[in-house]
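Here you get one chain, nothing else, as structure tokens; it is the form predicted alone.
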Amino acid sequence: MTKSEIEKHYQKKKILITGGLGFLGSNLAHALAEKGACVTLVDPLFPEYGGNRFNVAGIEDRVGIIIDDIRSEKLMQSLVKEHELIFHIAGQTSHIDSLKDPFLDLDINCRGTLILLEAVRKFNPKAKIIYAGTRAQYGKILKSPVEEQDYMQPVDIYGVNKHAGEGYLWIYRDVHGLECVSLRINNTYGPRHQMKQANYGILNWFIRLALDSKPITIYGDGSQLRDYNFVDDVTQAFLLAGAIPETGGQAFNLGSGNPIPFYKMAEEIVAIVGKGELQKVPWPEERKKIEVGSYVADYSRFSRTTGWQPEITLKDGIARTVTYYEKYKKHYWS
């Protein structure tokens, strides 16, 4: 599909985000607005989490906003009447807080997908969902690259929590009729992305490290292969997911083709910025029990079904989210 013809499918189409005020659902609502689409995002804004108002900054006019939780039956049940399409981008991300409170990941991830899951059901069957899947799913890597066929064992709840979500999508399809996406993302990173904690996405983290002349952390030697994903390409991922048919019923593996090993990573951000360091020091054993090794994606089936390539090379993207960030520092730093 032509960047052409994505434009003319999602002019004036009516679509939902959830998670909308969040890192991967705002660059999605920018890149929707433009095209001329009726869009609403819905977000919760819970401090903790990644959901900035500045990050629709722009875009505020074209967009509705609604602040409240996917939890919410009577909500859901309201949104999801008229939207052609959903994506369900909302949730709880982070590996460590999912064990720390397993049941707010539960709540978050299984409960608030399958709310949105039965009001699709009962009050717009024909929408078209796309859910953000994650790498998390397939836990210890038992084959390099994982295909989307690979054996699934997670080895923490966040991944438990969002494998049965996507488990849920698949019983809808088939039960229900309801047509459903997974695209399992990739280490992503870029503009609109938290600041505030760890957390929530390393490499951007990092970058705020490097920014604030702080040490860089590696656990171990670093040596563990990684695949990353600029935000940009990730969103044209979500744009030919929703806009395909073909893609209908099916999970979707993303990723880079060039999987660098993690403390090279961690260089390039410190060559960019050109201030920070790195530091190794051994695993801290909550984080080595759930350490999965080298993960590199197969994302071939995506790219024969949309034509999908990553275009923006580690260097670019992290030069861009550097540039992004030093700008708009005061609105992701507090």
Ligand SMILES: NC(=O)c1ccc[n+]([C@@H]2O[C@H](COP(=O)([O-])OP(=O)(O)OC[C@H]3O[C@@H](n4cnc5c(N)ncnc54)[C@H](O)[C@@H]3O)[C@@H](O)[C@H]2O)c1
Given for the second form:
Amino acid sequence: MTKSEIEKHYQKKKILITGGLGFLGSNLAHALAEKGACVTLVDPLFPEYGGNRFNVAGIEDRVGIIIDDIRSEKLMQSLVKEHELIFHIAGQTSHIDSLKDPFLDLDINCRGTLILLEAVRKFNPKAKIIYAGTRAQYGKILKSPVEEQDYMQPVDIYGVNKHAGEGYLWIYRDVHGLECVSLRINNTYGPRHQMKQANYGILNWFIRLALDSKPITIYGDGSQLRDYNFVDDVTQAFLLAGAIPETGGQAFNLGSGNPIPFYKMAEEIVAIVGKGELQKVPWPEERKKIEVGSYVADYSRFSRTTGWQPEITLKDGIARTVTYYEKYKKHYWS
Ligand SMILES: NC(=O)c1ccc[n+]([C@@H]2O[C@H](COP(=O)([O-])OP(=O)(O)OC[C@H]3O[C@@H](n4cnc5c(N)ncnc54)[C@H](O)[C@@H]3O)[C@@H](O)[C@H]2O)c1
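Next up, the form predicted together with the named molecule. The previous block was the form predicted alone.
Below is the whole assembly, all chains and molecules, this chain first.
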């Protein structure tokens, strides 16, 4: 699909984004608003998560914003009726927090997803749903790069619940005929990610530490491979997944094609920011137990189906992210 075909596809399309004031949701909202889509965002702005009103600065008059929770059945029933495409991006996203408060993770990531699916089944079964899945569904990969049909054994509550969320999609596809797609998203970084705490999005957090001239802590030797995607590439993946009919009913890995050791990612940040220093320390017990080692994704199924290729290099992506936060630091630092 060419860029102009995508533009045309989304013009005036009625789209709902759950978690739309967060990192991935708001970047997608900007792209859709630019294409003339009619976008509604639903997000409760829970303070510990990535929702931020500044994330929609510049498009706030062009998108509908509902400050509320997907776990409200009545709300979701009325919202799904009005939208033909739903990006289900809302979620509790911290691996560590999911172990500290497993029931909250269960409630948002599983019950919240079921409430949405039930609302679609009953009130708008023709709507297409794109789900934000995750690499955490695989846990420790047994073969590299990992393919969609490979063994999956998540190592934390977040991974189990996100995998269950995707599993619900397939039940609603097979039993009720809903059109569902899951993107198993990699470590993603870039503008509009929260910068308040270390538990979410480590690459963004390292950028904050470097900008603040603080030490950047690497657990162990940092040799594990990671497969980072810049957020604009993930936004483009969402757009293609929503627009191309052949994606329907399938799960897809996203990946970078350029995996690098964790410590090298941190070195890139220090080099680009020109501040900060790396410190290697032993793995803390709570982290060691849920560390999955190297992760590299085979994203050829998604490329074959949609033509998607990641375009932004890690160097370029980090530089763009640093420029964004240097400019808008006051909206993200507290
Ligand atoms: N960022 C990544 O690297 C990454 C990787 C893999 C998967 N994902 C998935 O992508 C999704 C978005 O992640 P993100 O990085 O943008 O996180 P984020 O915290 O920036 O965004 C998530 C948003 O969901 C909202 N939310 C939480 N509970 C909600 C509820 N009950 N009702 C409505 N909204 C609710 C939050 O307020 C927040 O704005 C998550 O589902 C996550 O599992 C992200």
